[in-house]
Every structure is written in structure tokens, then in C-alpha cells.
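The chain that follows stands alone, in the form predicted on its own, written as C-alpha cells.
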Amino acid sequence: MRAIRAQMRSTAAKELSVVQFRTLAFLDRNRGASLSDVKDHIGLTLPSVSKLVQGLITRGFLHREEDPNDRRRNALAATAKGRKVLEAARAVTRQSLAERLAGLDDEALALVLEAMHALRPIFLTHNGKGKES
């Protein structure tokens, strides 16, 4: 996972810092999350997250909507531009991973696939709370 994350961050590094990339990826996976949700995920203070998110909104990577159920709460989500940056990073990362695995024989690849299937349910949740990480 460390190699995959590093590859994704390096691909997006031309446009985004690591914390901006993490914020964008989190909000792409958790559409409608609040500033507090981002704060909890990223580990920054609320004022810092507010400034970070505003910068991503200004640059067109995120958009903010008023929550229809609670006017005091804003719902955040990645824009088409933000999703495009994420998808480009993911595509380069998939290619890099494919190149790394290309040297394995069929038996080794089958073992990797079997291990991934066994590990998926374990790592699908974040902190055991049922949210995808």
C-alpha cells in the first residue's frame, strides 16, 4: 500500500500537495462529507482544514453545497476536475503496479490474487466503523 500511495501522490504532485491530494481522495470516496469529517480524516485543526478546502474549491477541485437537512452544515465533494486528477493518478498507479507484477509467473500471480481476496474484507473497513478507507 505504501508503494501504491507514493505512486498516486507523485502523479498528482504536479498539481496538489500530499494533504490536498488526501483531502480530494477522501471527499471523492465520501461525497457529502463535512469539514469536520475531513478534519478527523486528515488530522488538522478545523481552521486549517477550512483554509485547505477553500483553496481546493477556489482551484476547482472541490465544491461545497448547503446540506438540505441542516443549513449550518456544508456538504463537500470532488468536482469533475478533481475526479479527473484522481483518475489520472489512479491510471498511472495501475500501470506502474502492472509493470511491477509483470515479472511474476502465473503461479505467483494466482497467489497474489488469492491473498488479495482474503485480505479485502479485513481492509475494506476503516477503523472497524464500516466506512471504506
Contents of the next structure:
2 protein chains.
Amino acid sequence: MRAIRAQMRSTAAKELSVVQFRTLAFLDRNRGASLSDVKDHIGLTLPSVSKLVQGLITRGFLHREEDPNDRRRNALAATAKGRKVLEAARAVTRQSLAERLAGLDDEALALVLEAMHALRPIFLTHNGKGKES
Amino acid sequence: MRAIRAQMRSTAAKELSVVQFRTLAFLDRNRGASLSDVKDHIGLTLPSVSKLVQGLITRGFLHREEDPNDRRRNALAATAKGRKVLEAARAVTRQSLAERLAGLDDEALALVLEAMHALRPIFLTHNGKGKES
DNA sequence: GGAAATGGTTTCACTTTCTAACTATCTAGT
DNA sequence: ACTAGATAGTTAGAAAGTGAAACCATTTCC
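Got the form predicted on its own; could you also share the form predicted in complex with the DNA?
Next comes the full complex, and the chain you just saw is listed first.
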């Protein structure tokens, strides 16, 4: 607990925007992904993710090298520092969620869990950013 | 159904941002609320809300007059057009939600309803925008 | 081998938001 | 009743996020 707090303050976990968080998380799960991969996952344009990723690299959260198979592509990955920040950010939201959910008794909690389980497949499909209505 | 579609296209429901939607919804529920009331509910600064509301007034979705009791305050309210746009926007999300939920059988649906009921009081408290951690 | 497609970056404009500074009105304390 | 301070809102200016257009480098396909 205290360790997490310390981490949060020290590691400049301060101010990870939602998009930044999602990007970092995605690249933690998918080492070596390219900018376009990020673009497809996050749903921004290529220029935007370009800047976004540049920022995360500057801050030392990400690491970029050339893809050996395709020299146009970037091979992106989270750095150790990046993973630390990511975990810190997760800890914060977990904490906050836990505090909220603490108000539920066991039965209610089980209910919620079941419901989430039922909803999960329904909302897993990607939105798709269709340009027309 | 077709009526709603028509409404959506006609009324320039196109492009209501989330903040705009929330503002409009709030002022539909709370006629005569002031800019500061909106600010407290939406969680933006006063200048931001000022411009936000100005935009909605310009588009004819909101209506402003002077509060008779306090001449500093605005008394804001949704116009008929604003309510129409609001309802159209709601219809869109309802539609989308309905499509998703259509995949659930009655039992699962009941489960989800119960869970939401349990969660509701937990998440009703306002976030609060605390400046420090 | 050259045309077309793909991956990224840069530039420019637009929008949203904030802070700071200001005006107008109201409230309280003397 | 006056004035000091609080409250409501606006304006101006700066910073951040995003997208479209133009561009370069590399790869793929006929």
C-alpha cells in the first residue's frame, strides 16, 4: 500500500491521460506493435498517435526501434519505467473502485459480478468509427 | 421509428458532444439553473461553461434570461428545439444500447437490471474534482 | 522495374480547456 | 448608508489534443 503510494508520487505517474493510459497498456500487452496498430486500437488518426507516442517516448515510458522485417514500421514497447507508471495508474483506479464497491455486501457483489459476466461478450465488439451514420 | 430518424437528420442533432449533451440534459431537468450550477454539475471552469453555453444558445438549443432575484445570474433553460435535439440524441444511444442488449435473454437482462440497481447508490456521489491527490 | 499501397512525420487549422484579469451585482459589518 | 469582500459572469491569451493535407520512405504487386 505505502509502496504503491510512493511509486505513484515518485514515478511521475501523475497525469497519464486516458488515451495515454490505453496506449501504454496496449503496448505493454503487445510488444513490438507499430503506430498503425496503436491507431487501430485507440481509434485516433496516424498523426495523432504519432505525437501521442512521441510524448510517451520523451517521458521514457515507451521505447521505439525499427521493425527488422519492415523498415517503415516502428516496433514499440513499454519500458520498465512505463510498466511501473502503468501499474501505478492501475493501482489508483483499483483503489478508487475498491472504495466504492466496499459499500456492497457479498450478495450484491456476486450479483454485479454475474451481470458483468453476462454483459462482457455483448460489449467486446469494437465500435468501429464508421464515418457515416 | 421513422419519425425519430427524420428528427435526427432534420434537427441538426448531428454533433452534440458529450459535454454539450450533459449540459443540455441538465438544463432540461433544471430549468432556470445558472452558469455556476452547470459548472458544478459538469465539472468545468466558469469560463469554459460560459463559452459552452454560448454555443448552445447560438445554435438555438438554450435560452437565457436574467434571474429576477439576482441580476448577476443567468436563468438558463432548454428551448423546444433543444429538447427535440436532446431527445434525438438519446434515441440514438438508446437504439445502440438496445441493439447490444438484444443479445441477452430475459434472465440475463433481469440480472443486469438488478446489478445496476445495486450499483446505483454507490456511484451516485459526485466525483468532486479534488485538486490534490 | 515501375505503379500503387502502406507506415510515419510535419505543417496548419480548429476546438476545448484553463488561468488571469476584469466588470457587475449582491451581502455583511460597522 | 457605505464600503469591503464575496459571488456571477465575461473576455483575452495560452496550451493541449485532434484531424486533414501534403510529403517522404519503404514495400508489394503486376
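Positions refer to the first chain, counted from 1. Here the structure is a predicted model, which means the values were calculated and not measured.
- A two-part rigid motion is described between these two forms, in which the smaller part turns by 13 degrees against the larger.
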